[in-house]
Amino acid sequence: MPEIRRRLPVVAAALLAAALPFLLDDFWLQTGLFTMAAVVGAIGLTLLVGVAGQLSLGHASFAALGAYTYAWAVGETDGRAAGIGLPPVLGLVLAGVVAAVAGALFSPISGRLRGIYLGLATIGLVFLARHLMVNLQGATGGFVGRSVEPFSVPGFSFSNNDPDYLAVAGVQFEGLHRLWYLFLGVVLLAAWLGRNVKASRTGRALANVRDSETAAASTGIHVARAKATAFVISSAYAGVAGALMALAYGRIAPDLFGLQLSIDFLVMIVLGGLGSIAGAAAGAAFVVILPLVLTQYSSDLPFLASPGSGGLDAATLARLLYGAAIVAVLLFLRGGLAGAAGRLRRRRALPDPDDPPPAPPPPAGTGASPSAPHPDVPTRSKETSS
């Protein structure tokens, strides 16, 4: 019963999601493509900073590998940014796959450094991933990037062609609503591998890294194996987050994966709270959504000024709010929004001091109901005691 009760509030939260595309209007339809390719970007982010504790600056760049790679694949045959036409599954898979190699590449530096020097390191990555995007202008096109292909399967795709109209309840399904589902499909998929990962003896050898080096090689852990595992499975998730960033786009740059993206899912992770799943999921919502939102309103908040006015505008306001949110969380949220819920539901679950305390059981072997008087001890009033 426990554990219906654990998975309820997930499981009620699936079914949400899946019943929004028919409530939603475009503009919050892509919002919430935005913001589940961030999910996944986090979970996988989380995993390495939260559980293996590797600090990393440079997720946006096997984000924008994984981006380039899904591009590349599925992207005609000719064309000034060629391709070569691959399956749109196979080149999500693809995306996951040589971002991950990636991983395993650098995986012998991050076997060596921790804390802030990986940190630097990995921000080399960044700034060579757009030196390539930049110049490998026969993959990446350039400085203006290049068209995506929209996702498909036999006989369906997920844009407006194939059936080029459909309909479910009265609603009109098109190229929006149909990503929809399948975002939703791989964030669940992620998330459900992600808690997988934690919970499995992997997840407790990098918890253990992460405690002490030191502790865990003494109990026979492989240390650099524990980090390379821990980096590869981080950007293989950013791969497919950047993959999925692409089909949200439509279209892809150089620009959209600088660092200012790691730094985004540092953030996200850090409100969601280091190492939760579920936190890394509710910081991406809130990074994501705040700056979009923002933006779609300002004519409407009188003390939003238009971009390049000179005043402040959305995108500035949504930096200084989510920054207000990580100082806020640093001091007075241990643990973020998920060590907040989790202090919550503990107090929820602690007793009542008012209520009396139960009654001891009854000892072994007599047979008696713990709320009924052992047979040979007399049963005294509270004013006969007293």
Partner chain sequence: MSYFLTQLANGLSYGLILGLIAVGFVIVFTSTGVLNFAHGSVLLTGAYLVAVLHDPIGFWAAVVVGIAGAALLGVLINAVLVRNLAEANPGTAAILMLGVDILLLTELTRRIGNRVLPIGAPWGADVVTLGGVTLPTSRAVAAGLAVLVFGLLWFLFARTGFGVAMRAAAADGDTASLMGIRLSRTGAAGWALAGALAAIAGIFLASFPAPGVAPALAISAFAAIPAWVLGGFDSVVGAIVGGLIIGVVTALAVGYETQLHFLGRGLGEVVPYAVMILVLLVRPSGLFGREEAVRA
Second form
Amino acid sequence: MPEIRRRLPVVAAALLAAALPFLLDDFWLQTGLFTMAAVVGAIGLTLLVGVAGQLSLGHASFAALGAYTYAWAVGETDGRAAGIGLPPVLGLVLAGVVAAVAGALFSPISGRLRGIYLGLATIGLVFLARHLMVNLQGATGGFVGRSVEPFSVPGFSFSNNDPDYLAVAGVQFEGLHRLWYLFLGVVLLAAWLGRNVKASRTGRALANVRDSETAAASTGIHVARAKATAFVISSAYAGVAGALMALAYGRIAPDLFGLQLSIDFLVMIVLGGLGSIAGAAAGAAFVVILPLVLTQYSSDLPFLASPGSGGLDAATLARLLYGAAIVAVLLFLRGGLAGAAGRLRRRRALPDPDDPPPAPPPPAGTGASPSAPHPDVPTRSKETSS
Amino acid sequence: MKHRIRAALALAGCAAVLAACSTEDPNAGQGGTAQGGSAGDVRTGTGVTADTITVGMLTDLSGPFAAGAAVQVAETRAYYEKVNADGGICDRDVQVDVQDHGYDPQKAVALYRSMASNVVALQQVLGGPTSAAVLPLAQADGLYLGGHGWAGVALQYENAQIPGTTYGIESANAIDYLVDELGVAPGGKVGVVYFVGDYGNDSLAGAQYAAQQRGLEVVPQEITPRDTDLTAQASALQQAGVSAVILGAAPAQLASLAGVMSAQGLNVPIIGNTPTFGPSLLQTPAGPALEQNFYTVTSIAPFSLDKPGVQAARELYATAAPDGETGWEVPLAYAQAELLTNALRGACDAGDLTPEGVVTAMRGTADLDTEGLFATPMDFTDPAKPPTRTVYVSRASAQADGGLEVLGTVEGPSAQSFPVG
Amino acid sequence: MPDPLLSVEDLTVEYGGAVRALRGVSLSVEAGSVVAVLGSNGAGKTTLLRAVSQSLGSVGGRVTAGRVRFDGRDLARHDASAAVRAGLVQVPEGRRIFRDLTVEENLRAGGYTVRDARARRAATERVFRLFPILAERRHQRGGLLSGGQQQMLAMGRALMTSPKLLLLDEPSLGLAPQLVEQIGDIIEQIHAQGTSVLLIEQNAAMGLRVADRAYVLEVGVVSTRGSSAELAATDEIRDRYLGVAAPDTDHVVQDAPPAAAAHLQRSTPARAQELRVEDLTVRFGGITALSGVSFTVGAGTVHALIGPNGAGKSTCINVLGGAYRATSGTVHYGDAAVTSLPAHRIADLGVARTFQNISLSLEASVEDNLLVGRHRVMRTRTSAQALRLPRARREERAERAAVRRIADLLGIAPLLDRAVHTLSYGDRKRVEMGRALASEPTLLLLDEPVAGMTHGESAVMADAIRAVQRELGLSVLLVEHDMPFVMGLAERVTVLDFGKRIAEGTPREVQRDPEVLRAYLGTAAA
Amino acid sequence: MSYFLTQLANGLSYGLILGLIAVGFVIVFTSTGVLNFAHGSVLLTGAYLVAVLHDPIGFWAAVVVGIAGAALLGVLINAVLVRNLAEANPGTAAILMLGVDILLLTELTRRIGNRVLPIGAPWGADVVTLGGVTLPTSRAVAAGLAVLVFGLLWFLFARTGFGVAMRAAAADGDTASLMGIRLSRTGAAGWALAGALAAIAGIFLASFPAPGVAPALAISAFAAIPAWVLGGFDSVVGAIVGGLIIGVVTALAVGYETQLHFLGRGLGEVVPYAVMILVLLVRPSGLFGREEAVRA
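Now that you have shown the form predicted alone, what about the form predicted in complex with its partner chain?
After this comes the whole thing, all chains and molecules, with the earlier chain placed first.
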């Protein structure tokens, strides 16, 4: 019974997401695609930052690698950029694999540095990736970028063609609609895998490394390898996210994968709550949708000036809200959206097997433990607080 | 048990979905356009109703090009107000749907999706990365797309309209002008300082081609929009002994480069592409150096040009934004509105005011006179060729309105032969 | 009678709103006196000092009841800086000098609150007179000083403000005997110059020598108080620090389920082996923490490592577990040379350990923490777990069952779903022990497993250790202060003092060793 | 040869400006444990104040206001935001600063718009020439001033009681507070110093040969991050040396771009980060960093 109750929100959300293409217009479909691509990247990053305690500002580079890998693997060589014409499914897998390999190549640094030091070091990856994107013109199309073949399986294309016309229950299914389901599938798979990793031997080892490297090593965990593993896993996620971005855009260029993308990924998981997969999804939705919606519907908001008139316009407001949301969550919302949701749930006293049950004050004697006062115990040891 | 129920539900769901599927287009065979209808004898599609025509501007009002974009929005709005006051187009009022992408490609793509079902044409999609993201989508939708700059890559798109010529031809003309008018001798070296990207690379390609034609050597220096201190580049150019510089960058880079070169005693001509100059530069420390050395080659007429088309643009702007900044954006916005209006009228005359009809009308324009907004009449019939190869040449002058004094027009031999597309 | 200089009344301190470190502690320091607070590790001594010096906040503690009055003022709602300005300075445990600053700069930082340059110069001169060696080395970086010199610097740094009351936290920690004597002399000198001193010591001999009065603190409450002479004469002090009396038998709690141990099974046939420590030396900067220590832990025996605070016991455990590198000497477990291996490889040899200050994942559940211990014996790879392949799920189920058996054994099964940060200190200690056991070790290194526990709790722990040791044929190396606990459990005991081995033998032999008595209670008391 | 020397001088002067910024990163980091991603917008704020005020109140008065304003902004960020974090750890503090940066930068961008505001410095577009080496006067002034500022910093940290207290607080805050040192004050002082240094750097980064103050100026603080990281995260000397290395390497990479063509175009942007990653591969804690700061 609790099993069902726990799954219920997830199932409901998935069903809702599956129903949306019947209701939404192109703007919202496109926004949804960008959001789902970001969700995949955010899940990967929250495994790295939230679970393993390692910061990365370099994930835009892995997303770029994934995007270009997909475009190159699936594309055909034409005048502008090379390609090898693999089936798109393979291209999607390859995007994750190549990004993972690149993440592994970075392990001499990702395994040795920790926390924010790694975050700073990874900034370099963004610029390195950009340099390669611009200069390896044969594969990337240079600064102008290259177009991306639509996703397809034999006999069916996730674009406006093949079949040229497809309608489900009276709604015409164009490329955006079709891609929606592909993306939804990838997101669900990514969330499921992420949750499994988090709750597995590897996930526990990563959390232990985050909390104390010394203790982790003493239980037989190879600390450097664990940190590198976390980095590789989240690189693979970023690579797949990049491939999805490529599909959502239809055309990719180096400008899409700047430092801002890395920062956005990071903000998503912080707003959502570090380490929480549902939180990462919520954070991604907030970060992607907010500016688009504000710009799109700015004319309906009476207090907003029209763009260019010099007053507070929608884009400026979106940036301000974005910055203010980060500041507010960090100042007032311990654990981000997921933390707040958890507290709300607990207050409603519903059992939630995902989280440990509420923390009652130490009981006055449970079992064999004569719960005496315990001296000299900071609740957080020095190792965990750093 | 639980599993079996789940499986049965899944099967039932699939069956229901399949039953609701159809791959037969009910509209097929009804004449091509899926939506829309016709009013009177003019066929219409998205963006056109019985009494309005909606055109779009997808521009940057909060990003790096906000100021210039605002000028263009103001001028464009004023233009269509005047058109509407004069009776509109095809008996309809023209409305301008302005959306702000903030120089963010992701926003641009999403906003494009919302506009594509609302507008009959996009008068402007500003910015390199943003227009690069939107162009293929607009092509797939067959939507007229103007005002995306002068990059040569746009020549591969049937639906994209280039207002004048390409950066590459601008730069080729610049080389021709250096040799023919400014006395740069064959065998000399010309520096090309350019932004990484389609704009800069196009400019470099034109300069390199022309230099080869005219027996000059190019010294390339790549920069990014973030480089605002060009000391190292200036030193490198001086070291190489250049006798002129072509700049495919933005005003901040021009100020730095001109200032440093002049301070180092390297007083050689600097010729910039259209987006390089802004009149406020003349107030910076680099002002004197600019007046001494700076020239620009532009497709669009400089603000101060004394021709009827430009005059009309100036007058409209003076009433629309009396205190607004003056620059090449004013005639450009006016000219683009003229081009689109011409296409819309053509589509109306042809009885096809659908998005496709607008593109067809634009491509049917062979000899459009813009009364000086562009240097020659415009010919849009071949998508793979720019509408003209002639540019205006001007030089910096604090006396002139908009900071540029027009010297004349150029269409040099290398510009004529420069292979585009 | 005038007000005492410092009076602490009914003080209660909590950490993180859950753990109470002090309960109703009262003490007073008369102007011009030296007062010692004695107690074992984890008794709450440092918490007491931090509460007095208003520096609890930085470690997450809070005074929930009682008050601290100094010089007639209530210090509550003032910060540490105000306390310093009022004339109360704390010398922290472990000296904590600023290693990158020179001696002179250290003193300058100490005298930060002294605004008057002349007074500051005079204070510097006074410190240099008290510690001539510091004057010689005034331009040297603090980190290059020896341990004794660092202690002098730490005290000199505190004296820069010419305090009315000096709080000293374990000044003898890790110092050689003659240096301890010297520090004692200096405390007497400081006292003679008119500064009152509140001294915290584990070295009862040293504490009782210099103090007029003393308090004994035991798990957060004052258990004994009196003049130094009275206390030195009581049996309780001797019991407390040497375990001379036979261990109590009446405290054995019945809750420990002895049958549970029968379910613990090894998944590998690994057997305990002999641990040989030979000529082990460890130096940190200017300090020698261990010098030439050798001992052997027989396969399947319980061996205790005892000694006063700072004797090098934890350093030794840290070298065995791979957290520290040995400067010289070797450690072999069976045939494997432990000293050349990284920590995770040592764990692979079947060596598991616990930590003095507990190192658990606080946000994770008890079960997850215990499962981390199973890391070494689990086999499925990340990819199999991510895909939840049947074998991964099978393994996960089996491991959860194994962890439950361990939890049953330690009496923490009801807590499996709780997050560790909600647990009491004693429960956390047991969780950590469980994590060590979960990795199916053949050698268990326990760093103060019952520090800060009540008698009842430590008895349960002793039973548990005994049970698993018997069931699984483990070797156990134990570092502990609680003498009755050690004496009742260990088969052999090695005694360290100042980084050297001073005695080894059966518990009974060691208890009678004059060297050991001297190390614990000082020559005076022996 | 004189070409090489010109590029070298150019790189060194630029490197000293980077050093000013990187030292600010170090001081904020050691005094409050914050990775200050808002450093760039603090820098821009200082430069912006000078640009708008130099006309009404004169350049030098505007410089004083700009430096004081940036310092005050830093102090405010620390007092209002950093000290009130729900979970105080370096990771969340760093992300908080990203949020602060977005807020400040958005407002400044709105105010500046697309304009380039001249800084109004008296040295204008002058250059100095010394033995065949040409250097913009503003850069020569910047180099001289940076050296002076570094000297003053040395005096502060080595010779004054408060400076020693700041170092003590940076080394061991808990113990320092036991000595009566108020960490809130050393923290505030750290932020103020960093803000002032950033403003000085900003003024020179907006001076000739750059055209003036534009929003992109905030990004130039990012250019100092490789300098900071490769110098070691907690070393002031390391930050200065790191700045010089990055400045020189960047200038040479740009100056010899033609010869280095095989590495691709646009080297100037990527070279600082490439150098940083190479250094970290060899020394994870940077050139002057303490080992334990990074590892364990």
